[in-house]
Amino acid sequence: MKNKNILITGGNSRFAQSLKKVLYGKNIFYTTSKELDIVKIDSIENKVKKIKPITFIHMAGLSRPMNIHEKNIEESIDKNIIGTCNVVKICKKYDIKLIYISTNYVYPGKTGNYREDDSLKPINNYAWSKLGGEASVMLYKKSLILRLAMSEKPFVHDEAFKDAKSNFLYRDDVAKIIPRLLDYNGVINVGSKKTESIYNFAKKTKPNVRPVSVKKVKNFPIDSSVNIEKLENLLNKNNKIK
């Protein structure tokens, strides 16, 4: 990656704080919304002209609180759908490799162990907004979509679902994987090898977390776990090359 510029949006995000630990250098440019406003296509183009990246990692968008996507669909559409469409247009115009950070919640969330080519049907507006971004990225073949089953360490909430499952991978661990996937195109699921209740996962880093039923909330997936065979095969291939 030396001397190959990489431009990254969402430089102040929680995930960026983890990625900065493993992906850094004079050729790595993290940008904030003040430096690069994805809703304004001219802002993206101006930064691209200045940095001249060969890779564009798009992490900026609207995430938490998740119910904001129900209350303010305009902002959700602007930042997660239109903003991503703008990024795709500029990457296409300047022939830049695009990596889009998406979520495992784009799957239906009923049966789990979802493969990359399984049907997609989000259960909430947040996931729909991310899938809306994916739709534009899919049109551009020089791209990679990463569907992350990711959580923070320690678990950030006071309650965790005892009857909903996933195979979360900690944010710092996901960050370590990203640099090893930069050359791939298509769609890759990223998660851990273990599927378990969110409550059991949460207890590992927050022992006093309270168990609650997923029935307490609307539109949350029962099993959002993803199949990571493709990821493991690619990482093993990388190890053999080295």
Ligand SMILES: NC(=O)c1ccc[n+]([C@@H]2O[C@H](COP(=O)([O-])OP(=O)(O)OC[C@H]3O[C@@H](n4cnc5c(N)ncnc54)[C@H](OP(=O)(O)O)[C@@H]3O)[C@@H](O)[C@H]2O)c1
The other form holds:
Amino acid sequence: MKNKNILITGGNSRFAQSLKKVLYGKNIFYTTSKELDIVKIDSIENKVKKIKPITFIHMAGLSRPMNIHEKNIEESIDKNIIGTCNVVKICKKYDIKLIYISTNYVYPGKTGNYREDDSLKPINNYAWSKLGGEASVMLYKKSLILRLAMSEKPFVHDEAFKDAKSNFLYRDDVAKIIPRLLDYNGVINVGSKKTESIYNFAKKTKPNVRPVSVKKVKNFPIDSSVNIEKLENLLNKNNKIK
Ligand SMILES: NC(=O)c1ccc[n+]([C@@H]2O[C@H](COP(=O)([O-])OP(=O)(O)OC[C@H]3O[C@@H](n4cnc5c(N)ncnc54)[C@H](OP(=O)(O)O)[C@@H]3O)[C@@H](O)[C@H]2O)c1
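Switching forms now, from the form predicted on its own to the form predicted together with the ligand, please provide the structure.
Every component of the complex follows; first up is the chain already shown.
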């Protein structure tokens, strides 16, 4: 029988908690940083030799809080850029399909409705570090980059921007889409059908959230919505995207 093993980094991440509900079984191997440290290339190779995956989903890295990427650029570089480069090198060496979890924040975040081949200009260091990761994945053609416009349910913050917008999908809804994309290569945006203010989006799951202006903070995209036509076509229209 053909080996269909899938190796996944970031098995303890918030997103993994959603993915584990839809992608699980004897062929699916979620790893923690103790089991597979992306900063150490030998650690990745050892795990790959053991599991012999045909697909590698890479979502480990440094994510939140976002301003940690401004304060501690060393960790951001090590985990999101060098860590991803290490993963790419091992996938290349063992001819493994790589799926890299990226973010909609790699786009300029000004006019919104960004398509996959639009110019990229990250608005903050977190997004630069994710784009640094993307750059190495781009060199390896047996790969898929997913740019997620993703948020949690309920909304986590006490305040939400009334003058910034996006088309976020909830983590559980993004997770349901991932298994259907495993065979594609290239870049795919993942988001919801509805672009709205972050405040309106937040109110749905946190009614007492307070509206604030995005002018209160530095480096936040005023419209980070992504165009999802490509995703919809691939999923064949009538799909689960809301
Ligand atoms: N959060 C969002 O809304 C959002 C939106 C778009 C895209 N993304 C992307 O989705 C992915 C997951 O995000 P998240 O917020 O769910 O992440 P998270 O909860 O912050 O978890 C990150 C995970 O990375 C792992 N990690 C850190 N350093 C590592 C290393 N050296 N080797 C191996 N693993 C390491 C940690 O593993 P251990 O716990 O085992 O140490 C941790 O579980 C990230 O790539 C992020 O950029 C997130």
